[in-house]
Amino acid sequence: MSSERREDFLELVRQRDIVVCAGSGGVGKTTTSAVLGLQAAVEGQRVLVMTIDPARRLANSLGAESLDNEPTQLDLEGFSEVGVRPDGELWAMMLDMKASFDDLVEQRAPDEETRQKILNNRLYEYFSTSLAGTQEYAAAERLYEAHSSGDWDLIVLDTPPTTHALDFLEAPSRLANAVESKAFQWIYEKELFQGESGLGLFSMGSSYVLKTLGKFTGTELLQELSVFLQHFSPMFQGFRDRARQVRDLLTGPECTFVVVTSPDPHTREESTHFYDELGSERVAVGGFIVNRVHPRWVDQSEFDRPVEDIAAAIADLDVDVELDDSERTQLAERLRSNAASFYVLARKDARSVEQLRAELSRDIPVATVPFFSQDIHSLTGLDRVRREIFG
């Protein structure tokens, strides 16, 4: 990648408050998030990397035993072993959506009794852990809180795998719409669940309806629903207000998205679809990072070299392994075949990257990270990726 393109990526971590890494599953978003955060820390910034990756790879990559729902400062002394001496601070956290919702209730419930009734409610348990969009909402909620605190020069967010880039962007609004649905509001506004028992249906001449529903759902479930709506409904407007604030933040000048992909044609097509989606919503896309690109190690002319020449070169190597002529010939044949296979993959990946560049606006920088024989789970590996992106 040219020095100009590397400078573009440096500007991302220097001039933005938030960088959101988006992309399909398995393309290296977690590693990319860690690398972007590391680069900012190298330049003296106080950085927070937020992830919802369940495999906890981020903690392993950064040399931490574990991460939880609160920011943890990482010890960067180990990077001195690879020649890197960060002047800033790098913090990381593993988002826990249940804990994030519990914090939300703690902040917005009017009193301790209401707070406990919500937290102990079984429908709230489902709402805060399993309802579609809650993971993305929890991430957006914590992102907004972290940004509002003013404690960080840069926040890097690792989003969950998705087939649509807007899933994360629109999750807060969708969740707010869900809890404000006409069905929920009708139940609540009609006071169907009023009275000492919390089930006003009994006093409305509708006991037959309730008993009929009870055969299918059980009155216990209706009681749970009563408590949930009575105590959680007053917080619905807060959800909508925060959803609007989060969206304004993600579409504002403080934030940019980095789309992470691979040279695989299907994944590349998904990434350009993300790009189009984000553009339609006027969301800033600061760059693309293509991971696991096979490098072209040797020129095609090397494949025409006689096996005997390669075997002779192996014999000249200063190694402790003793091989006879037959074994060296077999090894030479395997090496030439393997190099040819990688050459084919390298050409295929190069064409894919060029096609990606052709489909993007010319001002969007594209960084490529080579295919490594092992997953990145060490400080050395993170620094290798960092140097590929930033030089």
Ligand SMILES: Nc1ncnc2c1ncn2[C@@H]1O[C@H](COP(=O)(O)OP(=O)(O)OP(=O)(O)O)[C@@H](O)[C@H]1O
Given for the second form:
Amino acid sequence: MSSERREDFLELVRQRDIVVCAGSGGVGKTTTSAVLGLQAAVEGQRVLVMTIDPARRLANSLGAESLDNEPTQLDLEGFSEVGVRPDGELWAMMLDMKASFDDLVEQRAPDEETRQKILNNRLYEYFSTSLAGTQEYAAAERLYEAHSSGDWDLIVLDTPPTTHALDFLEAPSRLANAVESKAFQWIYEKELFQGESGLGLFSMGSSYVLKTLGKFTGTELLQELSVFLQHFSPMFQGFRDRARQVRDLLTGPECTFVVVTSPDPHTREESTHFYDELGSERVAVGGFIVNRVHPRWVDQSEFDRPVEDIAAAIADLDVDVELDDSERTQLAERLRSNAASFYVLARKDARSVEQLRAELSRDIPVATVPFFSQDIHSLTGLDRVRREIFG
Ligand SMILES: Nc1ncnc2c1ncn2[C@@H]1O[C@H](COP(=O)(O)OP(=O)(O)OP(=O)(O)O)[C@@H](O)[C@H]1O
Ligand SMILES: [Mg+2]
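Based on the form predicted on its own presented above, generate the structure block for the form predicted in complex with the named molecule.
Now the full complex is given, and it begins with the chain already shown.
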């Protein structure tokens, strides 16, 4: 990658308060989040990486076996073995949506009685884990809190896999809409103002809420839901306000998105769709990272060579393995065919990256990270990715 592009990525972690890593499933969002956080820590920043599901081995190698909903400082000593001495601090937390939602109730409930009524309500469990948008809302809330605390120079947010860039951005208002929806309000008002209305309930039998809550009898459900909403409703306005604040934060100058993708054409198309969606919401996209690009380490001339030449080169190798002529020829053929396949893959990937560059606005930096032969589960691995992106 050219040097000014590397500068672009450096500027990103230096200047922004929040970097959101987004993209399709399995492309490397969590790995990238760790790497961006590491770079900022190397530069002396105090960084928080809010992650979703770090691979256990990656968490282990960072000394963070037991990440939870509170920030934990990572031990960066190990990086000295790979020649890196971070001047800053790297903290990480694993977003636990249920715990975040409980915290929210703890904070927002006006008094202890209301708090207990909500947390002990039998519908709360369902509400806090299954209702669409609750989880993302809790994550957004947590991000907002971390940003407002002023404790961090940079917050890197890892996101769950999604094909819609705005799921996360829209979560707070979706949740507010859900709890203010007609179905909820209907039950709420009926029960509050007209007393028992068990019959009416069955006419709503097809509604999403009621279907999911089928384990309760009609009257039980109404009572439970009514009590729940009565205590929960006053918090709705808070949701709405927060939804607006989170949106302002995510679309403001403090925040930028880094879209992670792979050279696979289908994934690349998802990523550009994502980019368009972010653009139409006026969310800044600070860069693209194309991960798992097959590097071009063989030249056509190498597999155009006669098999005998390759077999002869194998014979010259100073290794402890005895091969007879036919084994050497077989191995040479396999090597040649592997090299040819690799060459084709590398060319396809290079073309895909070009295509991506052509589709994006010129000022969006695109970094590529090679497809390593092993998963990135060690400090060495993280540092190699870091050097690819930042030089
Ligand atoms: N360039 C690479 N070369 C080899 N392995 C990689 C590379 N990038 C990531 N990996 C490995 O691929 C796996 C998936 O990466 P990661 O967990 O970062 O993806 P993700 O986008 O967060 O996935 P999910 O959508 O499931 O959250 C991990 O085991 C990681 O170590
Ligand atoms: Mg992930």
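By rigid core we mean the largest C-alpha set that fits within 1.5 Å across both forms. Numbering follows the first chain given and starts at 1. The model shown is predicted, which means the values in this text are computed figures rather than measured ones.
Residue 364 shows a C-alpha shift below 2 Å between these two forms [criterion: core-superposed Cα displacement of 2 Å].
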